[in-house]
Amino acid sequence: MEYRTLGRTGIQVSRLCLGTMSFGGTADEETSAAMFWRCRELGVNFFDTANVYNEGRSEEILGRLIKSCRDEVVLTSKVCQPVGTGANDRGLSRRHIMLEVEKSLKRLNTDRLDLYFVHHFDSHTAMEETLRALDDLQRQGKILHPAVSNWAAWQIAKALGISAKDSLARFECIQPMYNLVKRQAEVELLPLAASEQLGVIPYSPLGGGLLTGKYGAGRRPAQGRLIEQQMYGRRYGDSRYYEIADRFSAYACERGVHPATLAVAWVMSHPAVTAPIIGARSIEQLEPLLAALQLNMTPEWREEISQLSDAPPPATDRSEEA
């Protein structure tokens, strides 16, 4: 296993991170354990979860699995999304953060989180309020580093400025959506991460399953996330994405590589990316994702694959300078 330094933290993490959104949901505890130990067998030491995944069951299952190897793994969780119907059961207020971190620590059966992600942007809470709460948690040793998911580059840059000005713990890692059909992160998020030495652990490298070879302009499987979950169906509903999936699947087939392997390897090959987050419902789904560790993707190969999809316009819209 190759390990990479997570931003400027000095923490060494595997080139893949196992996301556990399926744990306690589409993957029962036995299947979750099989996937966890398969990853550990290959040297994966990086595991991502969230307080809302399957109403906390993901954290509980992961907590039982890491019991014998807690100090060997790098563990993340998240806060922001609704965990109940109450008016304060969501967001990034100090109140919600302080309550939820205790619940996550209890479910995970650990005394600290290596990374604690704010899961989404909260327009109702002052950024300073959120950052001071995270700084307090770091000082208490309950989290080692704050991190951020699903924020725009300007929001992250603003937060980094506040943290520097007020001597607060800063975000050390970002978790953006990134895959061959969703390349917006290339415009500002990934350059920001490279400039500010932030770790990058992108989610959805398979496009919700779109890039696994099962989908195409005239092809749909009987089941899958894009079929069963309305959110993913909307996210990847553009017919253009299915055309890209067709071209990508044909390209992978011509080269004798599983499309899922190639999709993960393409994300992994971006210079700013630390470790893509992979996830699966079964060992059978997991294996081709893990195979990306063995794929040596050159910059030339990466560029060839990139040509199969549309590059996003530059941040300034001066397309003639691209």
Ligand SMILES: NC(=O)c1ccc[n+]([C@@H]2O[C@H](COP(=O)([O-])OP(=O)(O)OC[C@H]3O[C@@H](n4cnc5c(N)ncnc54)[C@H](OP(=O)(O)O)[C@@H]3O)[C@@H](O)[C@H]2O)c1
Contents of the next structure:
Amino acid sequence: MEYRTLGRTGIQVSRLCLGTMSFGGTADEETSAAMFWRCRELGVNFFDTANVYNEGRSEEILGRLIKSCRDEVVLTSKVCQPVGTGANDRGLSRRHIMLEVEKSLKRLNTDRLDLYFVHHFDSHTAMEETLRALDDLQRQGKILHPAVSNWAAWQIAKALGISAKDSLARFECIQPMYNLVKRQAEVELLPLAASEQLGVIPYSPLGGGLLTGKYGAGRRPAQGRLIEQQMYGRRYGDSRYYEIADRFSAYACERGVHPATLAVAWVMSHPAVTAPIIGARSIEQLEPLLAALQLNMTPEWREEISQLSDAPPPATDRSEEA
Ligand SMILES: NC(=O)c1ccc[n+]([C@@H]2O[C@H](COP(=O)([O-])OP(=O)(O)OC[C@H]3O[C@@H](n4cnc5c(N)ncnc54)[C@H](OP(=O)(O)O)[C@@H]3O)[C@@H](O)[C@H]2O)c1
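Alt. form predicted in complex with the named molecule, vs. the form predicted alone above:
Below is the entire complex, every chain and molecule, led by the chain shown above.
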């Protein structure tokens, strides 16, 4: 297994991170355990979860799995998404963060999280408030590093400035959405990460399953997240995405590679990316994702695959200079 340094932290992480959003949901405990141990067998040491995944069941299952190997794995969790119907059951207030970190630590059977992600932006809480709470948690040893997901680049840049100004622990890792049909991260987030030496662990490398070969223009599988979950159906609802999926699958087939392997390898091959987060509901689904570790993504392949979808326009709008 190849390991990479996560941003400035010095922590060595495997080139793939296993996401556990399916644990306790589309994957029962036995299947989750099989996927976890298969990853461990190959040297994967990086596992991502969140307080909200399957109402805490993902953290509970992961907590039981890491019991015998806590010090060998790098563990994340997240806070912000609603955990109840109460007015304060969400967000990035000190109040909510302090309550939720304790629950995550308990479910995960551990005294510390290696990375603690703010899951979304919270427009009701001052950034200083959130950053101070995270800094306190770091000083208490309950989290080792703050990290951020789903924020715009300007929001992250602003937070890095506040952390520097007030000598607070800064975000050391970002978790953006990134795959062949969702390339917004290329415009500002990935260059920001490269410039500021942030770790990058992109989620949804397969577009929620879109890029696995089973979807195409007018082609849908019997079972799959894009048809089972309304939000994902909307996120990937654009008919152009299905045309890209068709072209991508054909490209992969011509080269004798499983489309899922190629999709993960394409995300991994961006120079700013530390480790894509993979996700599966079974061992059968997981194997082609792990095969990305063995695939040699040449610069030519990366370029040809990138041509299959539109690159997002530059932030300056001066596309003629691209
Ligand atoms: N920070 C955030 O906001 C955020 C958001 C999403 C995810 N995440 C993290 O990132 C991880 C990965 O995200 P993701 O699950 O969206 O990743 P993804 O790679 O885009 O999609 C994974 C899904 O694709 C399908 N799939 C996987 N392998 C397949 C195969 N070989 N053949 C056919 N279908 C296959 C499965 O869904 P079906 O069987 O249903 O088709 C699987 O659950 C999550 O576990 C979580 O840890 C974070």
